[in-house]
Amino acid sequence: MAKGYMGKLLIVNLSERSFREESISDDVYQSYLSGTGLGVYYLYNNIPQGTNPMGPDNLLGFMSGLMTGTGSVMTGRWSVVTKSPLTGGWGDANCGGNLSIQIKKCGYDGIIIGGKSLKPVYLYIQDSTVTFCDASHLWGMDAIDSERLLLEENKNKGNTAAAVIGPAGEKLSLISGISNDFGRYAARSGVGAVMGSKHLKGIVLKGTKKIESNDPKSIRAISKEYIEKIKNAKLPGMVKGSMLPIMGHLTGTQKTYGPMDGMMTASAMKKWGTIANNTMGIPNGDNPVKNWGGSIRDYSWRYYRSINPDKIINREIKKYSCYSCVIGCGGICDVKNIDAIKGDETHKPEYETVNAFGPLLLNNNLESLFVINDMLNRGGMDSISAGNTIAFAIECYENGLIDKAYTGGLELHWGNVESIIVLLRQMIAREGVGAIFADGVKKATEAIGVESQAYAMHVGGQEPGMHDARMDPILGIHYAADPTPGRHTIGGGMYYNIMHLWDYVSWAPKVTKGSNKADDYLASDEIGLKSAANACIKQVLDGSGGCFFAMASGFNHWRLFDYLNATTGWHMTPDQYMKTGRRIQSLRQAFNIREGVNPMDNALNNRLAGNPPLKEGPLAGKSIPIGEMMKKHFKYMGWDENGIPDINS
């Protein structure tokens, strides 16, 4: 009976220059999915202990989602995992584009990558047929042009579809991605350098195989319903960007909250995509400003009225979709007149990336954010981090712990935008002060010495995306709790309030109109069991290979359990959607403990956590008990309350 999933792996070794098929039992794919599940499932019994990331020894896995090519809509996401040479644990990212369809019609559900390359190479992959490439020609070459180049290359073999990496992973940054799609990037946990460490420019996937469902009518009329809603939900007409800043005020002046209507989030990201939360989230404090140290005292209007979206979607020449998507949230922006950025086309800047450059480093020279996206995506770099590290850098140099003798002549000053971007090009290209800085943040505090460390934001060594924590406790929760530190896409309290889990799931606390903000900032038996519905959710969305956004724009919309019992004929409950969860996180815990990550080591830093709170703006006065809270979070996942999992319960 069709299922879904192909049913099997493609092992390559690069050493050997070999390649086999392994096949993947009915049980195996029930109890983990595939995407992220499959993934760790794998990797855990086939990275041994003690591992070098950068080691031979160390798997890379391509891996997409249970749903991708079924006739789902939303389902076109893939993960890269790995041992995180960044963290030391278990790593993944996640991505959009069109690469997910592409391994499932090679054949596989995923590619795992093993050995070294003695030299450059790429993989040429046509249904079960792997080719050996010489990539020479493209070593050193930015990401963008690389992935042109092998498309181009391989234009007479049909509809194709590549993953490269971009100097940045060449030079082993612990901080560089896997882009697809010209700038699409699976950017976190240091995948990159995973990459680069085996000496693998790229892979190019050509696949013709049929990806089969149990009941495909089923799965047509669930995506005909949600496609209509999509088609239905739209901000009125009057609904600016100007006046986001005014919604993100009202929202943090609120006392109390309720549910929400996903649908609200699914029109904003199709008018404006993430960048709507540019300014709406200055005035609430969702956006860290200074280094995290600041807030809206130091990035007023007079600031922030420069990242207004409406003025980064006047460039927006096309919208742009990953596969099975029906939201559109990217763009392609015309930027002929900017000089400094290579050629006339590029993709729109995400929130992420306007945020970590601009409010971080107290920039609002919009320009500049268009050529940092474009070098960021050219170089192969994460935004977060490589944001988070600069504003390190900044903060470091105004408190005199390094100097221009130390940076080579810069001047790293908040808002100073020259500096900024020689700064990024040297990480990218590991040159000069560069070198120092391109691993992240807790690399570089071992060169510049233990002062620093107090102005070092890192969560167990990966760098926090731009949200904070003190603004929503829940999410501070799952920056210290999950396996991947840092994370800002596993949940968070607003994510939980869209999501109508409640509904669906027996144990899921249900939200209420007039719910006490306050509350959420206490270490109490509900944050636990949201947090670990929110943990439990995500890892079952990675391994469908489901949108975040999709997620966000609620259950009762998107059926993601009706989904997957057509796809697969399992017939499963939401509760035990929900255990399956709970093990894909349980085996992703057991790999940290297994690799010496003590999990309270990952406990957010004082900063983070608002200890001491800040004294002024819409955080003043809130700190988090993350400690506390997370013991509630790690009691309500099953584990003990050090955060060590029993994976065979």
Given for the second form:
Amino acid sequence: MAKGYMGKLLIVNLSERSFREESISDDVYQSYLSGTGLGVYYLYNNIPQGTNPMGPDNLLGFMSGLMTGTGSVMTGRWSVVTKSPLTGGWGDANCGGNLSIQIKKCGYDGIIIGGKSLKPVYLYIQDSTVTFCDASHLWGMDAIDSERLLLEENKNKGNTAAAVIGPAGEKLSLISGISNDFGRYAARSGVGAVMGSKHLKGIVLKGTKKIESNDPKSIRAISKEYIEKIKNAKLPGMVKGSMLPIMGHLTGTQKTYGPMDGMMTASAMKKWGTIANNTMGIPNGDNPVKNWGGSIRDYSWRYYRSINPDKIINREIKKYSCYSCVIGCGGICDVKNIDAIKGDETHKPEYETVNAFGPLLLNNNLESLFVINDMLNRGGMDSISAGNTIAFAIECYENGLIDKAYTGGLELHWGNVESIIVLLRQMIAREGVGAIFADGVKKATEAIGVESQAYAMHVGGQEPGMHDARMDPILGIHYAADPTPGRHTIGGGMYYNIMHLWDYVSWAPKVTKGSNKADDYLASDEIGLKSAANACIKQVLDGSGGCFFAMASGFNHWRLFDYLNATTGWHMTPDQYMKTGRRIQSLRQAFNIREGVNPMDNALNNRLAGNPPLKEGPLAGKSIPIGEMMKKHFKYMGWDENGIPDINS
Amino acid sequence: MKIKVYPPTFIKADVLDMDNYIEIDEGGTVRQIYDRLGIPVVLSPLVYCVVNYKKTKLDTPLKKGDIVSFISFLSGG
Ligand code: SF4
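Now that we've seen the form predicted alone, could you pull up the form predicted together with its partner chain?
Okay, now the whole complex, with that chain kicking things off.
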């Protein structure tokens, strides 16, 4: 019976220039789904304990999703899985674009790459044939030009996709990522460095296989209902970007909350994409400012009006959607008149990039944000980690821990956009002082000294996303307690309120109108249950290939559990799927434990946890008892109080 | 009859019960929902309200089981 998945993995060994197929049993899919779940199942069993993440024994997996290509919508995401050189534990990164469908069309649910090539190489995979191609001519080339050339060389006739690294990955930056579709990034966990360590510049995929599922008619019906609602979700033209700070302020000052309708928030995603948060999150404290130590007092309207999302979409010439997406949060912008950008068009900067190089650095030069976005996309560096790292460098400079002699003449003052751009360029090229900062915040503290740790915003080695846990404490639990720490896309309190999981999952706490915001700052059982529910459902999502923003439109609209049953014919209940999510999450955690990561070492540092709290701004006085909250989370994940799971239970 | 309402995020909405339901008379309209929530109808072009995820007129009568949703925003990225 067809179940949406292809039933096998492609295993490639770069050292031996060999490849083989490995069949995966139905039981494994039912226990771990596909995507990240299948990835952790395979890597846990095939990466030897203590493996050097940059060595040939580390494996790098490109995983599709169980529902990708089945007629479902919002299910074109893919994941990279590996042992992370950034955290030393489990690593994964999730991405949109168009690669996922080609992995399956080649006949696989994932491509697992081990070994190390002596010379730069790229893989051309056409259905089940793998060709090892010389990539010497691409080595040193930026990610966007490399992808273009690879597609040209391999006669792109529409059904071809490529994933590549840029110079940052080649130079083994621990904060480098992997790009597809000219700037959509699997950016986190240092996955680009692992690819670079294998001398693998790219993979090119061209497949013709059919993807079959159990009940395509039902899948189409679910899709139709969702598409209809999304089509109707249109913000009136009168709603302008300049109103967003007011919305943010009003939302932030509410003392209570209730369940939300995700379909209504999808309309803002359609209009602006993630940049709707550029200015909305400043008045309510969601957006970190001045290396997480500032507030709207430092980045007032005089500053943040420059990053009004309307000013960004003024340049948008077309919308951009990942494979099978019907929201289209991305955009392609016209940058012809920005001389510092090569080419006429570029992907619209995402909120994470805008905030990491805007408010976090007290930079309000909008044009510079387009330039920086293009540099990151071409260079192949994670914008979240790079922005946090430069914020760290500036704070070290402003406090006299490093000086002009150390920086090679760069004056690293807040908002000094010229110096920020030069430092970023040097980080990507691993040149000059950039070499100190090219591997992220934690590594840089080792060079600068113990005093700099006070300014180092990382969680377990990974820099946090641009959302403040002092505003949404459940987000802080995920930053600290997820096996890939510092990730903003696991879940949060607000996302919980919108998903409506309680209507499907027996143990997920119901959110009712008038819920007290202050209770979210307590290490309660309810908070532990909510964060455990977020963590489990996120693994179901990543196993399915679903987009986070589909989840954020609510399961009452995007019917994930029905989709999965129509795809597989398993007839599992939402509780059973959540158990699957818990199993995947426990194996990700077990990978960390096996590699020597102590979960409690990943507690948020003092500043991130509000200890002491900020003195001014919307987060004044806010702190979160992160250690106690982590313990509650572990309890409801079924792990012991130190975060150690029993994967045999 | 009971109607489910998702109010704008910035409204207190004391008139809704814990599960966001409001009791209105048979034949009640969207305009009545505005009144009960205390949202001036002049703001209707801004607060973007839909019934069962479709655009609707202020005076269209509501039916039992209808869902009335207003504009809301979510911080995220
Ligand atoms: S909503 Fe955005 S990130 Fe998600 S699938 Fe669509 S374009 Fe990609």
